[in-house]
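Only one chain is shown below, in structure tokens, and it's the form predicted on its own.
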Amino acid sequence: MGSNIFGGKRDAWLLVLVMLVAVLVFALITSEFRLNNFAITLVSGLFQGMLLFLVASGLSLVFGLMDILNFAQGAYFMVGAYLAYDLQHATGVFNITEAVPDPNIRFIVGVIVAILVGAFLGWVLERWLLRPLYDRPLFQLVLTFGVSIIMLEGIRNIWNTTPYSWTEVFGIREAQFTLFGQDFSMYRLFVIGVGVLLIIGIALLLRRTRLGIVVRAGVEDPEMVSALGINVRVVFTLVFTLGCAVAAFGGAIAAPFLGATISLGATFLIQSIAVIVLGGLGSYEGTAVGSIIVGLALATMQQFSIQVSIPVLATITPMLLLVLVLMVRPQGLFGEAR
């Protein structure tokens, strides 16, 4: 099957290629082969698939370590957006605007606190609601599944079904750079950096800390690692804590270009499944690239279905994809047979 790269397969990442080849080819044939056009759909591919690496993410470490689909982490990106929005614009439930008027730390603020909440919520449910099931899968998935809803119903009573647009102005989110002849707002940039810098740490933190081994032994053999006098429950609610906090954190830093609204869960959680099964499921690495190859799939089918006047071809993107490599590959690029 080939020697080991970087955690997976030398034919996996020949896979992942042909398959970045093809949808760069792809979107420079829709682009007319016109670099700036060609511009947009690659910094919006990036862009889209840092945001759902930042949801995928926690999916992936919770079910690499604990074996749980987590159903919930979408809203806790849903209530990230919400958060940010709401504490940075002076018409929401939670006006800061006279105590901080600096847009800029305002939104820094709206940041903190998503990020605060994600992880609180995160840690109550893994530790009052999830850890008696631990034994009871089927259960699991209806519990996370249930607690989705409760969040969906509480965003709904606290801010109604009314989607918000951004429109304050901070900024980053004012700053241009220029691409092939084409103007970005730098905040897209700054998004896919940040997207960037968490793939590295993350990966460095598996990798390179105690708590990493702890939790790649956790994955191999819990039982072992109790018996070195390790708490694996307190590592199961660390790493639980840190997902929702990521896909949180992903919701506030999303919501400058996506607004707030009560889709947004269901919309990235659907992708996020769609990505860690496409990357093989536990495989962090495959969750990284997954997430960048269904970004710029999903950037380039949007431009081809505007062209084409078919909408849905970009909404079946993530599934098609899925299907495509698990054709090849039934165990996702970087899954281990099982």
The other form holds:
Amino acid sequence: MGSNIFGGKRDAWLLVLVMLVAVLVFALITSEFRLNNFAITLVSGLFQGMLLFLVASGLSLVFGLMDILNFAQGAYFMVGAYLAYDLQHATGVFNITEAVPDPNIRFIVGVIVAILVGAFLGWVLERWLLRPLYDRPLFQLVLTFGVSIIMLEGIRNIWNTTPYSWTEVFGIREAQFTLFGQDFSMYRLFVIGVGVLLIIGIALLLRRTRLGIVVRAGVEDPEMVSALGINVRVVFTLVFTLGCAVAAFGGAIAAPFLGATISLGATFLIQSIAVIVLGGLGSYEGTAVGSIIVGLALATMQQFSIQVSIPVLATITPMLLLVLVLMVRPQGLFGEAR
Amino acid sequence: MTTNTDKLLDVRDIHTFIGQFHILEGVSVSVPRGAITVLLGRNGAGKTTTLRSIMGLNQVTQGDITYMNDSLVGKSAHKIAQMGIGYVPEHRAIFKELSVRENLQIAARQKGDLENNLDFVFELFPDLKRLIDLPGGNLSGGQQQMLAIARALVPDNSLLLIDEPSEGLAPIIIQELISAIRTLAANKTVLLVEQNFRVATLLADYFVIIDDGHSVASGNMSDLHKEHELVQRYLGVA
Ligand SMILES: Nc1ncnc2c1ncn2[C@@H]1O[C@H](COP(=O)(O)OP(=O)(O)OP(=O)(O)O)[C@@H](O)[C@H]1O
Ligand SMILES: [Mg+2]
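Now show me the form predicted in complex with the partner chain, since the one above was the form predicted on its own.
Below is the whole assembly, all chains and molecules, this chain first.
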């Protein structure tokens, strides 16, 4: 196979580098070359990028493996956010303050419950609703869309629409760290750190374990995987379940900082779709790198849109970036040229 | 004639649909244990579909397939593979993003499969040894074909289904493959699809001719060259 200019992996990384430099330079310009302003963009960008990754990773693996675009992925994020938030607060629907008096421990309980419920609901969706529709991709798409609506309406019904605000967790919400003379809440660092750990952890899972090899092979050719004696449907279910659990986990750790609002799920879903397409459908590296680039670009444009008083600029940034990438490289950054 | 009592695989009058198309309309193939049987027939005759039907990748709607006294019809592909059937598909279906090592690892069904059979695999295809860390997609066509066969040798399969191994390969590589398949057939049963009549003659003990979704003739490969009319009519080779 011939390697055209933007064909190989080296070119993909080169393009990534160009984009990163461009975004960072633009960030420097919009912060008027004041490093503390630049730091705000950087930290906020990485923070958003990591949360994006938590939604996009499941979306991407599921799409690569099963050709299903799970429109409900954002709803799983919301379920996680509301559950974790609710369990931590005394005023919640599920009041566990008597059983667990310490709010910090309640946060941990909330995160664990969010992961478990996200996994369970993901399993239900894949095993009982999607599996009967394996030969009907369009039906699956509509179904995940419908499930997403049901889940969001369910959340609205249980918790009403009042946006929840941020909360303290182990004192790291109030604690500060400093970058380029600018103070930030430690909670941002916590989320960024968790994101980085997950990027590495999932990469190791995919590279080093048998399950990972099977998943990567399944992304290429699920039929051949089954012809080797592997029950590929079980792998589908497992990956789908894990993907939903990770999204719910993302919501749970985002909630103390972003609060839990019903529109957050849709926003993250749209941005994640931009991420996985510009990263290259089915590519894990593409999803990880794409999340970071989109996060940084978002933060930069948020700042810029305030300066020029055109707020919509920030909203459309992920899609603009997507269009730009697809113009240069139609298969996305790390996607296979077909 | 051999007494065909010792059949490892017996395909009896199967019908297979792909979508609404009736592709196989009565194919029977018996595969004697320990021998190489070749499916012959023109392009589009239904050879690949026959292998896929055996493997459970296409749904059989009529007829029966027995393997070691078990029916395969209605079983899913992974169950059929676990019964000891290795599939080397048309166009190889190597995992391009996986390394050669990972392509072999994924085929292991039990602990020790890879360790036990790797020596034999390298003996058969020494090239794979130095390519072990390369992505499958970087291999040449011939090397990919070797890897595809090697992959089917990692678990302890009794039956190998090999679809057009010589397709698109240079004569010298084909020669290598012929001797490899001969060697591995010493303790495996093979059902082969091969368009290259010379290669088929060199390898096979028995043949089955498929034409337009029907099996139309079968017998000993050594007798086929005498059947001028048969060969002319169904295979178009003189
Ligand atoms: N997905 C499909 N949809 C419709 N028809 C199909 C499909 N796959 C195969 N066929 C048809 O089934 C028939 C048998 O195909 P098959 O691949 O089994 O032939 P073959 O004998 O292996 O041919 P070749 O020597 O070219 O590989 C062909 O007429 C083909 O057009
Ligand atoms: Mg064929």
